[in-house]
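A lone chain, given as structure tokens: the form predicted on its own.
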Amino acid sequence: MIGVFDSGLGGLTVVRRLRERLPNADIIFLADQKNVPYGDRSNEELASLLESHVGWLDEQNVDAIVMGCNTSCAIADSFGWPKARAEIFDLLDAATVAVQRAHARRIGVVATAATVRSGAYGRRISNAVHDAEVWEVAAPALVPLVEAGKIDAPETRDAVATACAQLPPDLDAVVLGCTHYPILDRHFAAVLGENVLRIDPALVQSGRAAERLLQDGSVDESGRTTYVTNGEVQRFRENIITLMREADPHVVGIHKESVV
């Protein structure tokens, strides 16, 4: 069984990637709604929830911890990942590869205020690509307008144009640094053009772990999702319905004192 973490919705794209790629495997989706959006919290506060969600995974046995939250792997980056038995498979690893693979030098990065402040990305990049030229910019209103739905609202289409008009010309690539972002991926379309890559990590993140699954042989199972979250059910459940297009979700709510 695989589990994937996320702060709320955007790891969801993750998800998606991960069924695509292994469609008979067990999948088990946390949520920690409680305490959406990340990008305003301290560093302490979010390596104590990364801690309390990974722990909660592993004890759920999941052969794998397939991260959803660039902002918890920000975290992890000057904190260090806690100790689990899964293997855990960090997005900011999944990002640098497919800024390798795309050959790009002047890139810009979207993410979350606390992932931007952390400068991981610009590092992580920087130390893999050594001629990069790297912005990191930070889009502070895109999570809470994917978590309340507003996918098509003017507001968000004016968020997305927002944030970019913050990266310089002539961008290589950008990376969208929060897995809620590529929810918002026409958006980011419309202002960014056909001429720049937009890179989604989830893509090189879900082959990573697939190939090394598929390795192990733990991935022929019952081919099961069960999303879990610790905030509202039932929104969480009608947003379920709506991003993975499925009709009968399999969807868990826990008491908010068992996650942190």
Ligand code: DGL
Contents of the next structure:
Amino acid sequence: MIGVFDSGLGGLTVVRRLRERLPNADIIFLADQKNVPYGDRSNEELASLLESHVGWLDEQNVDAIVMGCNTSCAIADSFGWPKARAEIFDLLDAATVAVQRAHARRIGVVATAATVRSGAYGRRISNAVHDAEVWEVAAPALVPLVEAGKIDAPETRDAVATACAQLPPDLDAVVLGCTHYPILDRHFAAVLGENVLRIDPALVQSGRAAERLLQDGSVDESGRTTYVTNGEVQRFRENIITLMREADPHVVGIHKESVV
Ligand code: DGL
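Shown: the form predicted on its own; wanted: the form predicted in complex with this ligand:
What follows is the entire complex, opening with the chain shown before.
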């Protein structure tokens, strides 16, 4: 079984990529909606949430943890990963590989305020691509809009345009550096135009995880996805039906304590 966690609905974009690669794997997705949005939280809070959720997934006996949250990966980049039995697949590593594969040099990163504050994306990409120029911009309005289900609202389209307006022209690629943003990909596409490659790190990340897990033979299971939230179960369920196009998803509510 594969474990995924995020603050909320963004992790579904990672689950979707994994499902494309591994139709028979069992997946457990934890959405920490009690604490969403992560992007506005302190480093200490984020480190504590990361440790708690990695520990919880480990307790579910997962074979791998495929990170559904860039903000948590950025925190781990600065403060280290918590100890885990399961191997962890990082989104920042995956994004860096995607940038290298695309031969991109002028790179924009749109992410949460906490991710941008960490500078982790800039560090990772510059270490891997020595002549890279990286611009990181925060888009704090986007996660609450996605969580509220306002995917197609004019205010959401405007918020994407406002974030992208902070980027310089003539970029080769823009990393969607928060897993909520691929849900808004059509708005990014409209604003950035067809000459700018949009990178969803989950694409490379799911490929790497699938390769490893298929080698280990640990993913020939029932193909079931369990969606767990510590927030509002009914609304979570409705969002999953819409975003994952599953008629009757297996949704579980838990009372996972807020650790902050
Ligand atoms: N989806 C998460 C990320 O990839 C966290 C967003 C948030 O809660 O602010 O960064």
